[in-house]
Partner chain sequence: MHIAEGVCSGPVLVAGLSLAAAGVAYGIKRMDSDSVPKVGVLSSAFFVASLIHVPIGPVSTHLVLNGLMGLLLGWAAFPAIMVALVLQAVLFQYGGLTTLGVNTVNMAVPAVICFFLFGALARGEGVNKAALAGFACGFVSLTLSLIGVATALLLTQKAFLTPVKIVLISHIPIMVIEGIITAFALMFLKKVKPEIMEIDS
Amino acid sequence: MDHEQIQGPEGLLHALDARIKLVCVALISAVVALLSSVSALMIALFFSLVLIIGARLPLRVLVVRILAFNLFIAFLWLFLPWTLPGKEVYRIGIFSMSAEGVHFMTGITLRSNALVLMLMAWMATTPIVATTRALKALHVPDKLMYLFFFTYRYIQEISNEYTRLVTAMRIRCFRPRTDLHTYRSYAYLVGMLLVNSFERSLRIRYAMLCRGFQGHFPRLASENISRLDVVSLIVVCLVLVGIIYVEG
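For the sequence just given: structure alone, the form predicted on its own:
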């Protein structure tokens, strides 16, 4: 997620410690992923909407990303309710929609939107550097932490390189068609993208070594957990207990 693009005016979630945010994300994700009751999932979705309001994210960017995500969910609605066996609730010709399929897709829709909104609320209000330090403080393995940080840091660079290569192909009058020349051209494009990305990674590594990088980032003095952080964690735990009670 592009933090620079989606961050808005600072709200309550911006003031929370990144370690607390990661713990909350892990707890909420684990609980919501295991829910099956529609009522419990609706409560989880409502809680995610409350977090989004508290995060004060830009409405336009938020709506665009949610709509883009739900296009995939809409695609699933075209197939799963019509293919899962069960009690028939609607029929079009030889195709019938089952109640079990509708219930299954309703659960997927509520669960996925609740998780996406929750992740956007928690993580979009945390700078990537703070998230990386929080992962370190929570004893996430260094290799995973650095993989996360550098993937985020340089994914835009790879995207820019892809755009540059595609622009170069278009300048040379390339027009994609369903023929062998098009397939070969795209294969060359992918190959060049991999080669250029590998060469860039070597230059980045040498630049870091020249600056004294020894396999780890200098660790600054960790911040103390505030009373607001503790209260926020307790509130999240109470909400999750309530959701689990409704699920049971």
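By rigid core we mean the largest C-alpha set that fits within 1.5 Å across both forms. Residue numbers count along the first chain shown, from 1. Because the structure is predicted, anything quoted here is derived from the model rather than measured. What changes on going to the form predicted together with its partner chain:
A movement of the C-alpha atom of Glu88 falling short of 2 angstroms is seen between the two forms when the two forms are aligned on their rigid core.
Once both forms are overlaid on the rigid core, the distance between the two CA positions of Thr106 between the two forms is under 2 angstroms. For Leu78, the Cα coordinates differ by under 2 angstroms between the two forms after the core has been superposed.
So that was the form predicted on its own. Now I'd like the form predicted together with its partner chain, please.
Left out here are the partners and the other molecules; the chain alone remains.
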């Protein structure tokens, strides 16, 4: 399992300050989640597409992820157009497709894709550590920020441990089947992961105490907001005002 972030070559989005990006992402999410008119959503989706092109993600990764999160939306398309009452636009046997249903699902599809593409563009251009520091600058409580940091930091370690345990099971000829033995083995695997993590967390705590940890990490560098950051924030705000105007 590789949880390294997908990152392409550097571009404009990479250069922006993490705090500014966090604020922009929050603003865009809040506006787009509440949109309902198709034309406003189209503009939002177009804006997300511009961002995702700017993020320069590898095309294959992008396509796989877009298909993956659209699976659930496709599942909803199977039902909603037929079950939402409204004006009939199409009929197969006893099932009638309503204009309201199609409109509702079009809204969901556009909104969902606009939001997720924007999220991908953000994550592909911002290291998680920079986001953690941005959270601190935006006054997220220390404990929550450290919890976020620790969880992220140890996912890779624990997933290595998981791989080690699964290898050990395979060497002993474990084959997953639908039976109690399989479930018990997986449960013990979960238990062992938890026990190892618990012991690891005690060692981490002692190591931090030894190094005089007093509840906060020292800041090594102070970042400045550049002119580019300010311009980007203004552009995002203008685009959002435009979208809200179209929404009416």
